[in-house]
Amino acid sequence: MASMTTPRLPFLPARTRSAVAATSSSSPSSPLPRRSIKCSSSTNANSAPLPSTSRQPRAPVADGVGSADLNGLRAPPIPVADSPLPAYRDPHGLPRPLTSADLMESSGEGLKVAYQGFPGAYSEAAAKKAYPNCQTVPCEHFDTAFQAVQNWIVDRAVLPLENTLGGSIHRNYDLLLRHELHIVGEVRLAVRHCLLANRGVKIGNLRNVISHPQALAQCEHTLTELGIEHRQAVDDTAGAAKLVAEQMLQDTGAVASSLAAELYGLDILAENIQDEKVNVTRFMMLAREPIIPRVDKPFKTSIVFPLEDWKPAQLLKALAVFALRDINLTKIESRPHKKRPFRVADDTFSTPVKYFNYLFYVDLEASMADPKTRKALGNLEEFAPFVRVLGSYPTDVSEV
């Protein structure tokens, strides 16, 4: 990224006529007077200025100039009556400078973006939804996609969240804990699942079919309906397709998309093989760093944190934070603590007793922009041994 270069102000030795007649009459080896430049400060509507510090500046001539020292040296300008010093504000509330993550063409033209799976994956898919003209980078495993972002090797990441029939991907969760990077946005993707397999090869010849294990589990019932009773769990649903291509297996399908069977010459014996017609993945979209928040469009904030001081009810009181203010909550996800897995009841109990220690990834309809979402986060803090705001950005209304 090109360094930002501050311009200098040119110091013009320009005078008042009075100043010009008060120099007239002294000694013409004095050094000509600077002028003095005007103080000014912008207001910014997330900033809050802090109370200044007091000073006793000395006292100004009539040109606005500092009073000459002993050595016949001129001190340093000071602001003129009309001229108030300027505000001291407080550095986190100031506007940060943008970053490549806000200057990216929505398009995604020129990113490089990770995702995990074989070509014709529907993460693949996903990335394609979200930056229409971006270069889509396979990888092997969730962890490696969050690691291609982390070591710069590609721009962006798009992984899976969760699933309307499968449920949450709990390594994703795990992962975002464990690196650096920030959620930059959201989209959703309508899964429709298609049984492959071989040129000739007919529903009747299947006696195994292997896809990811979201896959098998959302086409259970229907797999069931059309007699194919073996199921094996592979990492992708187009890393399946291709094995069953590359092998030439014919009493084995694969359950994958209907690019997944272009990419690797398969035919399609059965579209929309999902038990539930409406099949939609939520994906996350992964940056190095994170986005401007704005309040002119829906926004969501997606935070972490863990209740280690376990009293009655407190996981009420963390989430009621949100509630005094009107923050919508979308999701709550809590995972085991692996730092802290356990948690030791009171001592009511003449044996102590060993309960799981949680942490709760929070999903809020609400942008971090917004005041009242800062002060919840801020209320927060008070009780949670910590917070972590994994990402605050616009939500995908888009149609699925």
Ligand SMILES: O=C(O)C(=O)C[C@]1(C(=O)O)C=C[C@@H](O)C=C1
Given for the second form:
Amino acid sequence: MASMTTPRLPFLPARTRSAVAATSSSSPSSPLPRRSIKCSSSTNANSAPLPSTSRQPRAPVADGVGSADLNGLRAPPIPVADSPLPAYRDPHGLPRPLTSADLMESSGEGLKVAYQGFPGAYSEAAAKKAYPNCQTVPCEHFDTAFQAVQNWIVDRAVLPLENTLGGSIHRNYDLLLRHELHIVGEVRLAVRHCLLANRGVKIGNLRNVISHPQALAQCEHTLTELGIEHRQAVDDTAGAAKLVAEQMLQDTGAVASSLAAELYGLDILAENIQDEKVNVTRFMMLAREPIIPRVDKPFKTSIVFPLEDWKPAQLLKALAVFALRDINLTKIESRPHKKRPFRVADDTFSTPVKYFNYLFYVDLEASMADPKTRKALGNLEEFAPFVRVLGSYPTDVSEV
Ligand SMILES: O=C(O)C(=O)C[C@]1(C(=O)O)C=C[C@@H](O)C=C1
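Same protein, different condition: the form predicted alone was shown, now please give the form predicted together with the ligand.
To see the whole picture, the full complex is given below, headed by that same chain.
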């Protein structure tokens, strides 16, 4: 595959304070030339997920896995006449040059996309929704998927962040900080759970049900109503279906997708068993490089920051940098600050008081291409020891 020119990016999110400064027109340079590595795809139910230990050494190879990204995608250019014109202007008010990324189509053709679980997992469906023509690559754990992108084994990862019934998938928030990847998109998926069992098994025969902990939580009440008391958590829904089938369990069912029933030869005993009809999971699309932020369509920007100098209303003041500029927040999540787990309260009392310390993950309804977003983040740095931009990416506006 011929290598293509890396596009000029007007914005390159970074780990620290430079995140805001980096919105100039510097070109990102890849740490290493890109390369293609053959790996398993999940075209059939026997594809085993990549184990956590699967690491490939980084090696400089001239040929590459894509070069220029738009919405986390790499694809052959389409004719200029069909491509959208760049819609926004640079910080000097001048038109932004057309980049090769603007010329790309977004089907995911030729992309390898990692997800957590076995074939038939909802995460695989999300990867296919995000990149319809991609080759999906099952991974054993969330961090395997992060590593697979970071080590150039795959091009992208699609991983869950939150669910309307079960809430946040905290592990992935923590992993975002431990890796250098960028959020290049989001995708929401309607999750419709089924109760699966081996042929001939009836609901009345079931003593146990196994599934992913989120899936069990999403079906908690329905499973109780069906009279199934014992639950056991496994790594993913499709893995649960596979286990029930392979071990020919007669008293254990699985909560999984109808696709998993088909792939592993199980019967569907009940459909749509989640506790609320609407059950949607939001997934993030991850890549090694950021995308070019835009202002001609809805964008989100995800950031993470800790606070220092805990004065009264410090968090309120930090978040006011967005309110002052009419920037909406769509989500806020606090996670333990593992490196600095405690903060010591001011010495009002003779004994110093230690409180837990947090990192705040915030999603903004804003694009990094908008100067007011960059100003707000500059302002936030007055309160935060660091601000990291995790990604600026198009909002998923599809129907779910
Ligand atoms: O086990 C799966 O099928 C997954 O894709 C994982 C997962 C999750 O992590 O939340 C994804 C979507 C559903 O909300 C349930 C489980």
